[in-house]
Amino acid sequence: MPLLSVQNVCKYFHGNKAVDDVSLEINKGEIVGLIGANGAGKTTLFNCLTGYYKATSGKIVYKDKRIESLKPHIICRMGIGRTFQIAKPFGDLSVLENVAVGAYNKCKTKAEAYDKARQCIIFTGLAGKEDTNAGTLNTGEQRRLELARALATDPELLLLDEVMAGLTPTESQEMVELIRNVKDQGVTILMIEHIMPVIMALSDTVYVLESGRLICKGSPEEVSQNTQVIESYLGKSQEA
């Protein structure tokens, strides 16, 4: 049995159809990569699938239940953990506090959230950073708090939407590693990613969106050789 199984899922924007009679499956354990041209619809299938949005149609199930039409904060509670595409920290507060946030989702006391947050701070490599506003963290450093708040939910499943965006090389090389030391942790994974080198060394499975539609679904290998993916995608990626 799948821990997440998407079945027929569409979401409708004033009948735009930004994800259209999507499926897919991820097993426990796995890598599974999500890429697609810009607006093919990645993060609006991750705002379904954690209850940002609200499916217009299909189901949505989750080690064994529905969750297409819970809160947020009941999916999250459930196991599913998220960082946005755009960090954005609460740049008032210092970064023990940021993951701190996350780490009462499931935390009864304060000092249990704090003991969680520390741990990921640690984990995610920003120890020595705690006491620092959150505002003034670099693009990098943004990215690990992102992730530090998003495991101090303690998630089951992660959706990682565009982590390595604004990266330099060594930093993206860094966060490639530690994506892997999360799933070394038993933590699986649902990743958007647009590049490529990066997404065909982490996944075990890519599945390929155009226009809402999925296109293909594969092994990174099966997928980089798919004609209809490199004419949609990465053959306009290698052009640009």
Given for the second form:
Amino acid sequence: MPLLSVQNVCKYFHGNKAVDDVSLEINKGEIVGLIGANGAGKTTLFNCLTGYYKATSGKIVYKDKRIESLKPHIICRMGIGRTFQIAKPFGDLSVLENVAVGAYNKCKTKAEAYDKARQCIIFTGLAGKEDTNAGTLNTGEQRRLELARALATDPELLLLDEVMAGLTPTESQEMVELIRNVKDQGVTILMIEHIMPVIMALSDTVYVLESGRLICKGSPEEVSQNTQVIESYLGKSQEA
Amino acid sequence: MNTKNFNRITLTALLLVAVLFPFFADFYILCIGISVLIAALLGQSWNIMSGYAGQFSFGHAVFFGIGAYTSTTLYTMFGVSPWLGMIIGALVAALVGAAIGFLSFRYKLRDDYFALATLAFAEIFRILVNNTSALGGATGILIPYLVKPSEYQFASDKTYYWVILALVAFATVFIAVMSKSKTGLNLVAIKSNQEAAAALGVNVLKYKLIAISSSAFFAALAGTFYAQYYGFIDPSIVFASSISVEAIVPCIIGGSGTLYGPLLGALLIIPLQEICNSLFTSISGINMIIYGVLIVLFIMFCPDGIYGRMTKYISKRKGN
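Next, report the structure of the form predicted in complex with the partner chain; the form predicted on its own has already been given.
Everything in the complex follows now, all chains and molecules, and the chain you saw is the first one.
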């Protein structure tokens, strides 16, 4: 029984098939990678899974429940957390308050929520930044804050939308470690990523999207050797 | 002496000055004091939904007017004490606020479009009341002046001053408590980015409705006070766009989304208005031009408001 099962999901924008008949399954404890060129429909699929878009057709089943027409905050409450491709810190709040907003998802009291928030801040390596205004963080710190906030909601399934974007090689390396630690805590992860070494290092299974359609599924090694994938995603540079 | 103690002592001292003010002020200055406090209450009300939650209202007069008309009609028609009328009016305004919010947010009106919708609702109410003869129509309602404290009528302006001061204090304490709570965090998160807030489990619609309802509640308190203090209301006064502006300006000048910003703003803007009115009497309208220019200059050079500027300056000096 998969944790999340996506069945024949389509999302059309005025006839433009952004996501076209996509089916995929995520099992508990896995890290699943989702790759594809710009405009392949990765973020659109994320938005369907988290309630920001309503899928044109198809079923999304999470823990035996249909979720395709639920609102984002309900989906979050059911245990699906997400981060955004463009970090969205709450600039008028401190780092601690930012994370506390997420922690209130499951925590009843203020003390409990702030406690949980502090733990997540330490876990993501932001210790010492609690009282800093979130708007003044650098890119790397903003990425960690996104992750800390999402973790504070206590998700079972975490959707990461390009958490490596804009990070330096050192920061990426640290982020890879951090994601491993998240997995070790028992959180299942679906991640969109552009950087192949990151996908190779982290994923158990990889799905490849092209123009809204899934063209390949397999282990990172299988996918990276699939000629269709190399042509569509990595480009045809090998022929040149 | 640490900062917390220092803040507490300053606050107590300022509160004491505010409470004792009527003993040192002549009648004219006391009237200005009351105007300042009405603007401060409206400003705090606007601060909740627009300053903290980021949902701009151009039509706060609708809530002010509902407060004024509910307590006044209940009093003149049914003899209900305006003290009780004030609370009923505030609750009615909160309900109307929730209805306006629900309709607007349900149809995904955001930012400027939401602000325009609030403006439209204020106009709708003004025209409705203007054409309802049961509510006095365009002639308005004159409140019989019986000088009974049990009916929210006082012999001395000093008492009116203390009543409105208490209401402002109530609103300020409410905001102070709210801003540190889960609700406060969620409102500021929604202002920053409502998609990100929803992803963290925040029920965006619910919190926007909480913001608009509590904001409406306080604006209606100001409306009832206005009616009892001046003893006369009509639709073109209490549903006027100038009331909506009076809710916005103290907040913008003082610093929206801050606890004391609207108080500072009201303290600055109302006396400024008075000075403009009394100094430039020779050419009609010149006072408004000067007042307008001053506000434009203020927004150009101090967009965070005085309080926002101050806190930024202080945190910079602390080097953080």
